[in-house]
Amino acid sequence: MNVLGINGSPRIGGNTDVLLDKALEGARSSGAQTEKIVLNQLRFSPCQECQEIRDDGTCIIEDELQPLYRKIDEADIIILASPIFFGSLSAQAKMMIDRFQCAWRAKYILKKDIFQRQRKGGFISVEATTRKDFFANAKSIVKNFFLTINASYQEELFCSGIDEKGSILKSPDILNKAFELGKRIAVI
């Protein structure tokens, strides 16, 4: 079983590192390969919605998001981490998912599906605020997401009322759901 994480925040170390980090340690407990890409630390354009695009469903711009392409395809789970930012998605996770807007156009439009087999798919968000509709903006669009590669969502953790930086583990009870979530989803 491959998991592959994939953080959406800019903090290194803050409270949404930090929970993907539980949930790939729980997805290990269960003897799953983990690996995590942190979206910050790539280099990577935001989709340009391209005049000329190839029709495989792969996206042209040349630049350091190209590999997660292969990674996510390789991966039998996706687990997605992000913070909320303005009632969404973080700017890190949004601009990864728009680039996937060509494997979208290919599944929808042209009917080639360039991620071909099923996967599992699970959803870790932190908020400072209390606002429920906050949480179901994002996974309105990490769902959306989970459709175009073909990851079926079967996982969330949704923590509210979180904000300083490493708050989250003063709260072992949050971690542990963290944990368990990556265990759970790591069981064929």
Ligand SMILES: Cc1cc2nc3c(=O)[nH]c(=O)nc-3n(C[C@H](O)[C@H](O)[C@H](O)COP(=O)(O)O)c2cc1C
Given for the second form:
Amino acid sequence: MNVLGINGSPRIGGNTDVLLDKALEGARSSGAQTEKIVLNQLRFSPCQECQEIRDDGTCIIEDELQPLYRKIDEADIIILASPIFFGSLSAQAKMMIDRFQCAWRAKYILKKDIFQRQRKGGFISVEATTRKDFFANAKSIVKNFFLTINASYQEELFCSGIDEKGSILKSPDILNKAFELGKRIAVI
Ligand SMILES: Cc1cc2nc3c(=O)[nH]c(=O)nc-3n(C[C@H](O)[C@H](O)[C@H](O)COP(=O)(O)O)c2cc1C
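Form predicted on its own already given; the form predicted together with this ligand follows:
Now the complete complex, all chains and molecules, led by this one.
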């Protein structure tokens, strides 16, 4: 199993990053190969709504997001992790998702699926408050994204009341939940 972790937080060593690392560790314990991408380290443009796509269905914007189309195509499992920012996903995560409009257009308008294989998806999110509706907002966007890339929404971990950088490290039970999420999702 090939697991791709996508971190939508700008904080390296922050709560999302720590939880995603734990989930990937769990996936490796199930024998999976893992890779992590930090969106904040990529220089990429938001969607320009150009309505043009390449013959292979990928986006025409030449920037550092391009390798992600192939990586997602090759992944059996996607674990997307994002903090809650203003009641939804981080800008980094939403910008990445918008760049999959090409895949949405290919799939639903041109009837040409660019991500042929079915894969599994998991979502991890962290917020400072205890608002369930913020996770619900983020989840509905992630579910839509997962449908577009043929990922079935299988696992989620939502952590409330976590704010300071790395404070998640003081909650071994949550770290264990992230580990178990990764372990479960990577089982064939
Ligand atoms: C720009 C910004 C917006 C935020 N908006 C919210 C919010 O709407 N609700 C909330 O509960 N926490 C909000 N937070 C707090 C983060 O979700 C919280 O600190 C989280 O633990 C950060 O995770 P990270 O360390 O992975 O980046 C916000 C933080 C920032 C920087």
